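Single chain ahead, written as structure tokens, the form predicted on its own.
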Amino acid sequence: MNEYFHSVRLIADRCKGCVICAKRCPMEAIRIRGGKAQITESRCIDCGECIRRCPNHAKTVVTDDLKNLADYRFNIALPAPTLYAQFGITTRIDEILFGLTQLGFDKVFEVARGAEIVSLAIKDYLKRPGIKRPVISSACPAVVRLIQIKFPELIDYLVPIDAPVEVAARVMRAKASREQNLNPEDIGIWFITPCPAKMTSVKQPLGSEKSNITGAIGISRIYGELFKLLQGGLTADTRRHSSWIGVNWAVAGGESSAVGMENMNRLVVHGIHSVSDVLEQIALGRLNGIDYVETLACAGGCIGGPLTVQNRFVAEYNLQQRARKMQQEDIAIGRKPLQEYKESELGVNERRAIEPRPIMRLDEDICKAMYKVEVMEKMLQQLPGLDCGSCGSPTCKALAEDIAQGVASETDCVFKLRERVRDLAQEMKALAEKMPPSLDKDSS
């Protein structure tokens, strides 16, 4: 298997190598190993779980950075909506955009445009026939390699559309090379990101060869010059295109509105462990009545993104009040979202299969799979099954799976160490008491 990229980071200095992290972690990616904890990397799908959860700060998401703006000739910011909740209303999106114009990058475009785009396109594909169901959203990319690895009978299941973001640099990319007479190489393409997931989607994109997104900088890491600016009041002489209905994206429940099911069942669901409960269901066919199930690995959507500055239910706040605006102001002056679409602004020539990755099982070798099978199902029934955490894996389940990997003993298993240790205690005992024949006078 090629290396996989992630964007998720241990600062080993910080961890105290307590099994907060591992424990929620819901791929039981995480192990704490001499006092310090270990991602494996192949199981990682970048939620950013760990980094919520980590009480010492220890977890941190590599991004790219403003500095990096000066290796392209043109540079395009890609703002997800989500950024737009980091601010109360009474700062304009229009002044949002034109401080990003004001921090280096020579044009804007809203990741809210192209979740117009794809929510037609989704309203579309749901109209044709044949399509199993329910139809999985696929905006999240940490909810499709949850997917990869977790559910790969899913996958078939999953949007054949790229992501809002994808699909605006798609668009941004085409109309920059032309109208700036510039190669797409020359341009740089950013998208300002509410979580590492966007970041390794651009490093290892997802139903593509290649994306078109040049990097991706953390909310959290412009956030506070953008706020300067903002405070220091701006004449905007950018303007936003975007909807009500794209910048809703940003919530759970918005793809679902923008995309129109009001007469289709559907079913939103947010926080990582939550969606994996939910795809288990509909992979063991308890959903069949289901026609459209919206998943965001966040709590609340990218508006709980571990990148994002604001408090979620405050952004949530935020974000619906500026959309209510937003739409009473559109109502007025008669402008109307997105109608249609283009075909060349879904990629559709680019994309590829999205694969399967099970990393899950528990060898390539059948046979040998089949005898670690037992010998984890046979170590899981001798464990106390309290699934304390204290020998470094997160359940008992998983200190039996990483028994039989040849990964972990025993006796890291502190019940089954303090038993071992009674026993050599009474055995020890037991020859103490022991006399040799020459004096033992019951011997005789």
Given for the second form:
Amino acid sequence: MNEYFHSVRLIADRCKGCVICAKRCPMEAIRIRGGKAQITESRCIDCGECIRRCPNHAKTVVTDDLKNLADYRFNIALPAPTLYAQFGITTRIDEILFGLTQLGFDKVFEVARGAEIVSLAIKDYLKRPGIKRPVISSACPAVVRLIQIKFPELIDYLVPIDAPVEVAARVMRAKASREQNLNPEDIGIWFITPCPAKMTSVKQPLGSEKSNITGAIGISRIYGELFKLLQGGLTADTRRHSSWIGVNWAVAGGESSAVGMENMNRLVVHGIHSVSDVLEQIALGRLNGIDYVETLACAGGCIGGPLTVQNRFVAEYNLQQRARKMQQEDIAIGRKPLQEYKESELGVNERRAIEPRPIMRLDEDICKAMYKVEVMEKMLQQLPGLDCGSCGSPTCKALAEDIAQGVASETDCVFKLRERVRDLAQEMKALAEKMPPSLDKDSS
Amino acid sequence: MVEVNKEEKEIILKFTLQGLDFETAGEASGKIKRVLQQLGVGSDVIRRIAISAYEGEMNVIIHAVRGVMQAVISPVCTSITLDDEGPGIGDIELAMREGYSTAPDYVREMGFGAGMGLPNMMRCTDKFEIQSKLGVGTKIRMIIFH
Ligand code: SF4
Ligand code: SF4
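Moving on from the form predicted on its own, please list the structure of the form predicted in complex with its partner chain.
Zooming out: every chain and molecule, the one shown earlier first.
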């Protein structure tokens, strides 16, 4: 696929052309043109920061819909553990899972279960000799894309294991086609997603040729209907399979504790700007004593995802309570978290290397790029450095880059424009005062 | 601060560094890294240049009174020179040893000056030269081929 798909889009008639999203975008991917925000697709990592920040709700995410289920003979829902955090502890997980089947899915499989498998696999990976440290978590696709673009030198530090949802989808596609006696293509596998980044990964898989997931449906999209169903009270017959270990992945820190890193040198970093800062430090070799870095684009982890409904602190509280209760219950009845996994579940054979995406470069030809750097630097010295964004570029630096690339001009800067107007006015005044010699009484 | 030498096709980035100015520490090497990314230099090469520039910058900030760092980027290589006024290094061989540091305690408490600076620079570069005079200052020249 050459065209780069991304799921964050703009609803043009809601956009007022303010620069709030452009200034918050970690990739400087947004420009305001013709009074509307425009996303440079190749730069966007689908972190959703612009969705969160837009006061006019002009940013949206293309996700799939329950309607799409009609295209498949058998449909499976893969709820992210974040979905459980949208409800208080009085709503049981088995009720939520049953609720999903009432929405039209034939079967439900918990992504939390996939997370348990992945946790075990990461545990094994960390025991391998010679791996590059600090090992960087690869579960959040927005972070993986950030690394591809801004820190390609860190690609080898990423955990080379699929994200939990991908593992869950692989397991279920195989299982359902066996049990239902169906072609794998007749099965629709739908991720109930907290974020656009995961939506994009369905179309643009990271680290594999093709995703096992059919599509993704935002949590916020089905929340209303699910909420109504759950209000009515359900007699659930869908049992949960995952333990608290997988469920905890929804919160920052859950992954590393599932992997058993609590007592080791690990860092949990969440919020895309903080992640970027820490990656910079890793690239400089300044975190050499650290074994594991859990990195998540959303503040608080996936419970802070842009397609969630619940306030993230309420969600965190919900999940904390839930996990604690699950742990007590399981211990009481002697049920243990998953103890082993199969290599085939990880799809090791399907994996391919994650490629760098050097879109920061100004030109393919290094000599031309050098010339553009020169133009950019010269420009930057002349711009006011106020980073006001009125020109439509998020910072003066970004405007300088746009000018060097030939997609903006110096007078897009209101201050530069005013300077030009002032100079012109002075010239005109000087000109106006100059009389032709035939009329000029002061001369001679 | 930035010049382009048209004949030779190179970009020159020049930074003045102030001893103990930890607030701006890392800015100069960050800038060098960004320019290299804009030029499309390979990521492993950028990493080595960024680390050596960062360590060099930090060395001046930690140990010297003031200094100048200059990066000359050409299509084939990047060379970084550091020229500082400061106490200088008495025994260069000793200073090149991993873990050897003369950084004062308060600097170490900030997590800097672990005695890895010079060995790191040498490891990351293709050519590394160092000259120092006690009581005068230190000059370092590093070249990394792209
Ligand atoms: S999703 Fe993230 S990277 Fe993409 S435009 Fe929005 S803020 Fe920028
Ligand atoms: S932290 Fe979770 S919700 Fe947020 S972008 Fe990453 S995967 Fe999606």
